[in-house]
Every structure is written in structure tokens, then in C-alpha cells.
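Presented as C-alpha cells, the chain that follows is alone, the form predicted on its own.
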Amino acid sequence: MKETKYTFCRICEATCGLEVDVEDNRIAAIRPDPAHVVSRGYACVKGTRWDSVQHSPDRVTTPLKRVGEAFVEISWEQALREIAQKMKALIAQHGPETVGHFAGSAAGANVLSPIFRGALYSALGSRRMYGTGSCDTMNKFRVNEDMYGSPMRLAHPDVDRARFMMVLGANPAVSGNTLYHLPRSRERFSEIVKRGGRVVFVNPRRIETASAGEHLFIRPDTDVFFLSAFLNEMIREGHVARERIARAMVNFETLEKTVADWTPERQAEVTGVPAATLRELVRDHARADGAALYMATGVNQGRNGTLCFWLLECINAVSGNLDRRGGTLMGQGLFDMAAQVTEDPQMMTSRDRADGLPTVSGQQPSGVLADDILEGDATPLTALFVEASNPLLACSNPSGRLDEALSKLELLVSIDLFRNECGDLAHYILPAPTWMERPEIPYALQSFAGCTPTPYMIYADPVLEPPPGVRSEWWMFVRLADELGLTLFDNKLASFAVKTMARLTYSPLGRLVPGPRFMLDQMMKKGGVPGVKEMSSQHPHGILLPENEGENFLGTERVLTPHGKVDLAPAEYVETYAQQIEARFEEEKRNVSCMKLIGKREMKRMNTFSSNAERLVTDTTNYVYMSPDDATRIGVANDDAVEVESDFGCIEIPVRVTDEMMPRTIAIPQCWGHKDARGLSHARKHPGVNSNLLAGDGLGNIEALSGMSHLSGILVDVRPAKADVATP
């Protein structure tokens, strides 16, 4: 008999609610729900077409083993016992560190997992900790530690309350937001135009979520040129809040210095914004009754990632935005994350590496991973777990460096639900349940640092029983725990009660067993909010929590620095500015006509997960997708080939000629290139072309602030491709 159940989506921030039709254990119909108390009938075609992944015939649904070129079917203790065993061997040898682990973003979106996951490394002794934060967001995790006193203290734009806004790097109707909630991103952008104020989309493309505001062009990867220009414009023309500045923040002067040679003009030689249009922009900025600056991925990813999202943060904040109605808020979770993290030595930034790079919020840089495996140092990395991603698609890949790495490794076991490039050279693959498998509440980020213009709670059961095969993550770490030996959470008694917990959760008695249901339950409750049956009975569409004023961060113990204050110019950033964009700058201006390489992101795929997914992926291949002045001075047309050549490598990829490109830059969708996926049948027979391959790894292509690699802003050489070399 068909059921309808409710849930939230988790593939992106957006969270948006669900209404599923459940028939015999399988998904009849996914639809948006106009009950959820924030999205409100809004979702995107990738959380409605979710069943295309959830019922992939390519599912692993047990673990495998590799055996030569073939995997086998094993039990989950012969699995354990083996991995167990490959890894008391490589510790005996080289000790913990050189056992790591990367995770992808879904892994970001599993509430439990984490925590968990932090609890086996933290016993185990090993901080080799890897993931694709590292490709698109650690710089704002190194910035918030630095100005607030945690990685977890993240500001969030009250989008619906504010006058003015400006987005650079981010499109949110396509991707939605990076690491704050935001659905129906483009309706409540649209809201802010109708209230009489005004957005705009900083960007190299024209980007879907313009058509809510307005749009402004930007050369790739000079943002911190235009950043450094209006913050030093709104200072010069006294748009600041100097008696805020003065009572919660510190060290403005030095900011004031750091950014004084940048005038409007000076900026616009490289950026491509002209000095009138940022002269406009700061006075309606400053005029706003409410004001916020938001960055993402796009930017995030540049050369000076962080210096950029410094800027922009302190922009928000002397203008007397931060922690202010219409500007930039700091939510208040279930509990408070940030001042949590601050006492965990995996979390905070550490310079424990042998090459000076950092690790920021738990992660090493994955752009020396696989310098890490190949070369490695005093202590080489020989086994690695790979949870709910591919990174071999989703990081810089030089030539295929990466595949070569991964390939060398003594231990390589993948956590996923299919078989993915990565998967295929691993030794083992353990299989995860899906999303709409497991009770959850909305991701750490939102639930436990409040950051949601809308504050709210949902709580969801799962939709589906998964495979009989099939075991949660957390479940997979207090596992190996015990195969291992350690004491988790460094208590013997927490330890042993986790410990039996997961082993009688699977067995006849699991459903007396305390579980996942039963922690979120006491995290909500102590939270202050139901417990999850009286929200799965009574709120399944979630339900609101009390408005954030502002006026409660700025001056409150919740600023963690150690004087208790905003530090506006850390040294490190001022150091590293004052060494490094003046010669940018002139490396800017000699490369104005060279062409820029930045990603693109698609309506119809997040990353490398829905690549296998036949109700959203239908083309062949993804694009690269120019300017018409462009591709008449190159000479191609739509569907022409083209190689496109780095420092670091060379792909062939047919074109799209597009007015939405800014002149010199090209836009290539990252995460394709699934020729050689042989567990993935549907990505083989679409397989793209992987951009990454364009991206330089090692310590020449990192942000030493916070170990970003350079993905976006790459300089390259576009021509038409050689006849006898056939199109993707």
C-alpha cells in the first residue's frame, strides 16, 4: 500500500522539504512539500529526481573485496577483521598518522558521522584528516577562527530583512548556499529588489540566480582587488561604525593601512569593474538600512581566498552590519558549536605538517595528497578511507596524479553507496545508506551554529529500510574501534556503551537498542526543542524558532578571542597581504588578455553524486562555454572541439558560445570524466571531461593561509583541437 512520508533533503544547505510516496520498501514519487516551514513547496530536480539514485541498479549493497581486477562479496566481519588487521600492521610500521581519511561533502549533510569519525582518528592518534572542504570552503573556517575565536562562529546574511546585497562568487538557485540555509534563494533575493533595496551578482558569468538582481562582471580570480578598493573607498568617504568599532573590535587601524593604496581606479585595471560603477556601489551600500557582503565557492577557490573573505567580513563589519537586523547575524543552535570546537585540538589550526601547510577545522590540504602518498615525510600515508566521495573528480588532478597516488596505497577502502573511479581502485568498498535511510536533522552547521536567516528545527525518520547489507557510518567507525582496540571519546565507560551498542544494533535485538534515533533525540532535547517523536507525530514540516534580533554576538562571551573582541587584521593575513597582492597585482595586469578558466555549476548535478543518476544526467559531456568575441578570435563554433591547456595538463571538449561569459574566461562544469568508471554504468556512457586535470597540485598550487587549492582562475590556452583527434 502506497504511503506518504515526509522529509528533508539533504544534498545541499537548501534542506528543502519533501513529500514522499513510499511503496513496497521503493520510491513511487518525490515531491516538493508545501508544508515545510521555510522552503514551502520549493526544491530543486535534483532532491525530486533523488529516486533515480536511490534505486541505481549499480548500488553496492554489500562490501566487496577486491580480488585482482574483480570485487567479491564478503560478510561485514570479515570486512572489519581484515581492514582491522591491514591497519594494526601499517601503524606497527609506520605509526597512526599514516592512516587518513577524506570525506566529501555528503558526508557534511550526516549529522552522526562526524562525530563518530572524529572519535575513532582522535584514539587511533592519527590528525591525517582530508576532504573537499579543502576545495571550496576551509578559507572561511580560517577566518572565522581567526576574527571570532572559532571555525564554527559563522556570520550568515539576514537575507530577509536586508536593504542591500552583494554576491560574489556564489549562485544559489543553482547550488544553493555555501554553508548557510537558504531555500527559495532566488524568490527572497527578488524580495529585497521589491522592499525597495538592491542586489548584485559579482561574477565572471552571468549566473542564473542574476535574474533576481542585477549583474556584474568581474575578471576570475581579482576579487581581492575590488574587495581592497571599497573597503578603503567606504573608510575614505566615512562609511564606518568607528563608536562599533571602537567598543567590540580591534586592530582597525592596521586595517585601514592594509588596504589604503587601493582606489577605485586602481582596481578597475584588472578587475574589469569600473571605478564609477564601485564608487555607486559603496554609497548604496552605505545608504542601506541593512547591509551584507556573501561569498562562495567561486571565489573561495581563487589564489587569495582568504584574504578575500577577510576583506568582505570586515566590510560587514565596520560598516556596523555585523550583528545587526538586515545585515549579518550569528545564529544560536541547538547548542554552541563554536565554543565547543575551541577545546577539541583536531578542530582548531594546527601547523603540524613538515611542509608548514595548515590544518584548518579538522583538514589537511587535499592538494598534497597525493604528494603525501607518493613522497611523504617522516611518517608515509599508507591506508586511506574515502567517505561519500571521489576525489579523484573532485580535486586537482594534475595528469592523473592523483589515480597514481591512490593506486599506491597498502589500504584503500571506500565508503559510498556505488563503485566510483575511487572505488574501483580500492581494496575494500563499504557500503553506506542513502539519505533517505537514516533519521536526521538538518546539517551540524544549522542545528548546532543557528546558521539560517530563518531559524527552525526539523527531524526526520527514514523514508526507507535500506539493503539488509548496508550499515551506517557511525556504526562502521565504533566497529573498527573495537576491532582495534581503542577507548573512544577517551572514556572507558562511553566507549563500552557505544561499543555494544553497535554490535547489538544490527542484530535480532537492534530495535531495543538504543540507536541514531535515540542521540538525536537527547541532542534536540537538550537543545531545548521536541524530541523526535513528538516532532515525527506532531511537526514532520519542522517548526520555527524564535527570530534572531542581532545585537547579540558583538561584546558577549560568545566572541571566543582571546580579548574577547573582533580582531580585525590578524597578522598572518596583513603579513601575507603585504607580501603577496602588490605582485599579483602586476602578474594581473601583465596577463589582462590571457584566458581564465573558472567551474560551473549545473541545475542537474551536485558534485560527482548524481553523475549516475539517468533521470538527470542526459548529455554526453559537459561544455566549455565562451564569450561570442572569444570564439570568433579562436575560431570555433558551438559543438566545435577544443583543447584547453594549463601549466598542468590538456583536455579536448566541445563548445558552448554564450553572451551569460565574460570576455577572456571560459567556464568548464567540474566533477565529469567518468570514461573509465566501470561500477557506474549510466556516468560511463555520459562521461565528460574532468577539469581538474587543468589543476596544479602540491605546494606551488595551495593557499598557504588555509590550504585551498587553486581551482578556479587558472590561466590556460584555449585553440581549436587537432582534426584527427575525436570529440568526447
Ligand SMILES: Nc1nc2c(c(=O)[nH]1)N[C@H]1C(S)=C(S)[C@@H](COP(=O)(O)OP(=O)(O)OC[C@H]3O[C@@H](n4cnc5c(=O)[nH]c(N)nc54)[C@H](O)[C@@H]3O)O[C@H]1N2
Second form
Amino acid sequence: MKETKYTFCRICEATCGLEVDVEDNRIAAIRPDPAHVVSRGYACVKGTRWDSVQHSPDRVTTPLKRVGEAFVEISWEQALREIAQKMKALIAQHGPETVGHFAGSAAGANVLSPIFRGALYSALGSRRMYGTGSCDTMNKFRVNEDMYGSPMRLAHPDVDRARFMMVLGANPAVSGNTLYHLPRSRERFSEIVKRGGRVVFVNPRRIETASAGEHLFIRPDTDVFFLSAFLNEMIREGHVARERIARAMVNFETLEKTVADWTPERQAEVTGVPAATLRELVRDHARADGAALYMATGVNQGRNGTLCFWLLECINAVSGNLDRRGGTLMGQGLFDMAAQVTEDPQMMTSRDRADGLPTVSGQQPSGVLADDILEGDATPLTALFVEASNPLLACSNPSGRLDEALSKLELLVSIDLFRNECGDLAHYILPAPTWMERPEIPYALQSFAGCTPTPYMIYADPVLEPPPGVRSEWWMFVRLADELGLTLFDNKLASFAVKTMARLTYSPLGRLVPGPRFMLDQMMKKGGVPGVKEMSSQHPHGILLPENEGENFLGTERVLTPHGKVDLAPAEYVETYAQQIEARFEEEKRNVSCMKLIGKREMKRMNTFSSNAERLVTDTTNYVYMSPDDATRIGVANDDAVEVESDFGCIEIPVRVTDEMMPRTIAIPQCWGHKDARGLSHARKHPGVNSNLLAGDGLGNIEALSGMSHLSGILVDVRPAKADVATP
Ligand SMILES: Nc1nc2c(c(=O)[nH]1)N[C@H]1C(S)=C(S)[C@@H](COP(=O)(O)OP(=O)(O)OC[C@H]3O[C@@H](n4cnc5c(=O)[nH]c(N)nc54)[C@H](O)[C@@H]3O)O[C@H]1N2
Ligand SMILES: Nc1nc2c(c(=O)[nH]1)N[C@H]1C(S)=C(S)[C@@H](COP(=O)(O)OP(=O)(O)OC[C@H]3O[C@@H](n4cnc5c(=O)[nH]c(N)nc54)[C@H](O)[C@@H]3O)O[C@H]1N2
Ligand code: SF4
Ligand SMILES: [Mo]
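Starting from the form predicted on its own shown above, please give the structure in the form predicted in complex with the ligand.
Starting with the chain above, the whole complex follows.
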């Protein structure tokens, strides 16, 4: 019998509402949910064609063990027992820090997994948590901690009331936006223009979202100079909220001094943004009744991600736009996650790695993963769990060094829906449910920190029954702790309770024990919204919560710094800035005519994993995009193959010429390169090229304040390929 169910998509942070027809536990159709309280009938093709992933014949539905080159099916009991035994042996030899964990982007959508993952590793005594957070956003968490007192105290633009917005290094219409909830982004940005405001997208590529406003080219990885000059010009012109600064912020004078040398003319030498344009932007920003600057992945992945986000947040704060309607707001979620994480030393920045690199918000830099395995300091990393990730394609992998490292591990466990490239190297693959098979509320930052201009809550029951052989991630972590004899949550009673719950969950008594649904129910009720039963029966499209009117952060106990004020000039940033910025400027001037490589997200592809969806991906390869000027200079045209070479590797890839690209910049859609994917039958047919073979790893290629990998703005040489073959 066909039944229509309501849920929300968890492929990206837009979490659009979906209407799903289900028949015999299979998806018959997926449509955008017109009644969802925020997405209101918007969903993209990745969401509406999710059935192609969900029902892929390649899905792993039972634990697999590698025996030689082959994978054999084993029971959960055997898998957990053998993995725990191996872990015990390695820990006995090297200590608990020999075990690490790597969480990918899809793990971010899973609200329960981190709670139990954290409990397992804390009981184990290992802080070796890596993840794709150091490919996308660790710099932001670092800055939040230093300026506002907690990595999760994260401001978001009040898009629906702003009258000026500047967006650097993000493409929300394609990406669905990050770290705040913004479905229907193009429409909402267009509204700003209709209200008489301005929206400016600062980007080396004329992006899809730019049609909602204006576009301004900037040379990759030079935003730090642009933002310095913007801030300095703003201060010089007196567009500063003196009373707010005096009342609620510290170190304004230091900030003022730090950027004092940056004039619009000076930044123009390397950014490509004319001085007059910058002045006009500063003027309009100051005039607007509500203005917000936002930056994301493209800038985060540069060499100055932390300094850029610091300057950007300072512009928002000093101009008086932080914590006001139409500016940037600090949301309130079901509970105060930002305050709670300050009590967990693992979540606060530490520098206890031997190489001095920081652990930010609980994550060590993924760019040193290969080093930690191949060259390990006191404790070599010999065992790694990879949850919802495909680091071989997603992370910097200079000339395949990460492949070499992962294949040297004594124990590699992939927790995934599929046998991806990392799974091919794994000793065990543990199959997990898809988001359609989990009960859930939206991403932690939305639900627990209120990062959304439209406060709302939604809960979705599973739309489908998972295959009988798959197990939830939270269950795997609890069962492993059980096998290893660890006490979870530092509390014998709580530990006993969750272990018993896990033991029973997939037994015939499973329906009687409180599971994820119960945990979510408790969280929601404590947070003052209806529980799961009422939400699923009465509010399947979500409920709107009271709007955030601002003026509820500055000067309150929600500022979690020791002095209770916003720190405009954390000492380490000022020092780093003083040490690096002039040298980087000189370097940029020297390199002004060199080519730089950036990434490009595509509508139909979610990182590495939608490439196996037949109904989504029909392109046979990825391309390198370049401007007509560059194509003429290099002497290539559409479909010609070029070699792209960096200090770290060389790839061959066909060309697409487009005036979307800023001259001297090329873009290559990342997360392709599936040629060796034995477990991904569709992706293997159109492998494309892995652009991360060109990215560097190790200490010198990591942003030292936050541990972010340098994945955008990489210097490259581009030349016609020697062989006359267009595709790799
Ligand atoms: N369709 C699709 N959606 C996705 C994903 C996907 O793979 N496909 N991935 C998801 C994930 S994991 C994330 S983290 C988010 C990311 O979402 P976003 O933060 O929006 O990231 P991108 O879409 O990569 O956009 C980054 C932009 O930065 C620009 N850029 C590159 N270098 C620079 C620079 O130095 N300066 C400036 N100013 N701009 C620069 C690029 O041209 C690009 O347009 O998207 C999520 N959503
Ligand atoms: N050059 C360059 N490189 C980049 C980027 C860039 O902009 N430029 N972006 C970076 C960013 S922001 C990110 S986040 C990474 C993305 O890197 P990853 O997070 O590694 O990539 P994904 O393809 O999203 O996820 C990988 C795996 O998660 C599995 N999966 C999906 N859902 C679930 C689930 O619910 N549970 C489990 N257990 N597994 C699941 C999929 O099957 C897939 O095999 O790439 C990074 N790499
Ligand atoms: S925009 Fe993101 S959340 Fe919305 S349907 Fe597409 S992938 Fe899903
Ligand atoms: Mo990401």
C-alpha cells in the first residue's frame, strides 16, 4: 500500500522538507514539502532523487571483513568481537592514543552519534579525533571560542531583515549554505535587493547564487587584505558603534592599530578589487539599516582562514551589527550547547600535539593524518575508524600519500553505507542506516545553538525500515565500549543503562526499550517544544518558534569569555597577523600572474558520495574551468586536456572555458577520482580526476591557528597535456 510520509532532507544543511511516497518499504516518489515551515516547497535534485542512493544495489547491508583482496560477510557479534580484540592488542602495545576516529560530513547530520562517539573515546582515553571539519570550518569554531568564549557561540546573518549582505567564499544556492540554516537562499537574498538593499558575492568565480545580487571578483586567498582594508576604512570613516564597543567589547584599540596600514589602494594591488569599489561597499554597509558579512568554505580553506573570520566578525561587531535585527544574531536552541561545551576540555582548543598544531572543537587537523600514521610521534596511529567519510578523495592527498598511509594501518574500520575507496582499504566495513532510516531533528547547530534566521523545530520519524543487517552508529559505539569493558559517561549506572539498551535494541525486545526516539523526545521536551509523538502527528512540517529580535547577547552572561565581553583582538591572532601579513602580501605581489586553483561544488553532487547515484550523475568526468583569457594564453579550448601541476602533484584533466572564472584562477570540482572504487559500480564508470592530489599535507600546509587544510587558492602551473587524450 502506498503511503505518503513527511520528513526533512539531511544531505546538506538546508534540511529541506520532503514529501515521500513509500510502497513496500521502497521510495516511490520524493517531492519538496510545500507545507514545510521554512523551505516551503523548495528542495533540490539531490533530495528529490535520493532514492537513487537509498536503493542502490551497491549498498552494504551486512558487516564485511576483508580476507585478502575479497570481502566476506560476517555477523555483528564476530565483527565487534574481532575489532575489540585487535583494539585491545594495539592499545596494550602503544596506549589508547593509538586508536583514532575520522568523521565525515554526513556524520554532522547525525545528532545522536557524536554523543556516544565522544563517550566511547573519552572512556578509551584517546583524543585522536579527526574529521572533515578541518576541511571546512575549524577556523570559525576557533574564532568563536576566542571572541565569544565558546566554539559553538556562532553568529548568523539575519537574512530576512538585513539590508546589506556581503558573502565571501560561499555559494549557498548550490551548497545549501553552511553553519546556519538557509533553504531557498537565492529567493531570500533577492528579497534584500527588493527591499532596496544590496547583496554582494565576493568570489573568484561568478557563482550561481550571484544572480540574486551583485558579484565581485576577488583573487583567491587574498580576502585577508580585502577584509583588513574594509575594517580600517570603516574605522577611519567613523562608522563605528562606540557605545556598544565601550559597553560590551574589549581590545578595540589593538584591533584598530593592527589593521591601520591597510588602505583600499593597498589591498587592490593583490585582490583585484578596485579601491573605489571597496570604498563604496564600506559606505553602503554603513548606511544600511542592518548589515551582515558572512564567509564560508572558500575562505576557510585558504591560508588565512582564522584571521579572515576574526576580521569579518570584528566588522560585524564594531559596526554595531552584531546582536541586532538585520545584522548578525546569536540564536537560542533547545539548550545552550555553546555553554555546555565549555565544560568539556576536549571541545576547547588545546595544543597538546607534539607538532604544536591545535586541536580545535575536538578535532585534530586532518592534514596530518598521513604523518600521524606514517611518521607517528610518541604514539603511532595504528587503528582508525572512518565514519561517513571518504578521506582519500576528500582530503589533501599529495600524490596519493594518504592511500599509502591508510593501507599501513593495523586496523581500519569504515562505518558507511557503501564500500567506498576508504572501505576498499579497510579491514572491516560496518554498515549504517541512511538518514531516511533514522528518527531525527536537524543538525546540532540548528537544533542546539539556534543557527537559523527563522527559528523553528521539526522532528522526523524514520521513513523506511533499515535493512535488517545494518546498525546505527550510536549502537556501534556503545556495543564497542561494552566489548572493551569501558565505563561510558564516567558513570557506572548510566553506562550500564545504555549498554543494556544497546544489547536489546536489535533483539525481539527492541521495541520495548527506550531508543533514539526516546532520547530525542527528552531533548525536545526539555527544550520547551512538543515531544516526538506530538511533533510527528500534529506538526509534520515543523513549527515556527519565536523570532530572534537580537539585543540578547552583548552584555549578557551568554558572552562566555572570562571577562564577559567580546574580545576584538585575541593576542595570538594579533601576533600571527604581525608576523605573517606583510610577508604574505609580498608573496601575493610576486605571484600575481600565477594561476591559482579553487574548488567548485556542483548541484548534483554531494562531496564524494552522490557520484554513485545513477539518477544524479551522468557526466563522464570533471573539468577544469578557466577564463577565456587564460585559455587563449595557454593555447587550449573546450575538451582539450591540460596538465595541472602544483608543488604536490600533477593531474591531467579536460578544459571548459567560461567567463565565470576570474583570470589567473582555475576551478576543479573536487571529490571526483573514483577510478579504483570497486564497491561503487556507477561512480567507477565515470571516475573523473581527484583534484586533492594537488593539495599539500603536513605542518607547512595547514593553517596553524585552527588546523584547517589548505585546499583553496593553491598555486598551480597549467599547460596543454603532452598526450592528445582528453579524458583521464
Ligand atoms: N551540491 C553540493 N552541496 C554541498 C556540498 C557538495 O559537495 N555539493 N558539500 C557540502 C559541504 S560538506 C559543505 S562544507 C558546504 C560548503 O558550502 P559553501 O561554504 O557554500 O562552499 P562552496 O559551495 O564550496 O563555495 C565556496 C566558494 O568559495 C569560492 N572561493 C574559493 N576560494 C576563495 C577565496 O579565496 N576567496 C573567496 N572570497 N572565495 C573563494 C568558490 O568559488 C566557491 O564559490 O556545502 C555543502 N553542500
Ligand atoms: N579541494 C577540495 N576538497 C574538499 C573540499 C573542497 O571544497 N575542495 N571540501 C571539503 C569538505 S567541506 C568536506 S566536508 C569533505 C567531504 O568529505 P566526506 O565527508 O568524506 O565526503 P562525503 O562524500 O560527504 O561522505 C563520504 C561517505 O559518507 C557516507 N555516508 C553518507 N551518509 C552516511 C550516514 O548517514 N552514515 C554513515 N555511516 N555514512 C554515510 C557515504 O556513503 C560516503 O561514502 O571534502 C572536502 N574536500
Ligand atoms: S538543498 Fe540540501 S537539504 Fe535541500 S533537498 Fe537539496 S540536498 Fe537536501
Ligand atoms: Mo564540508
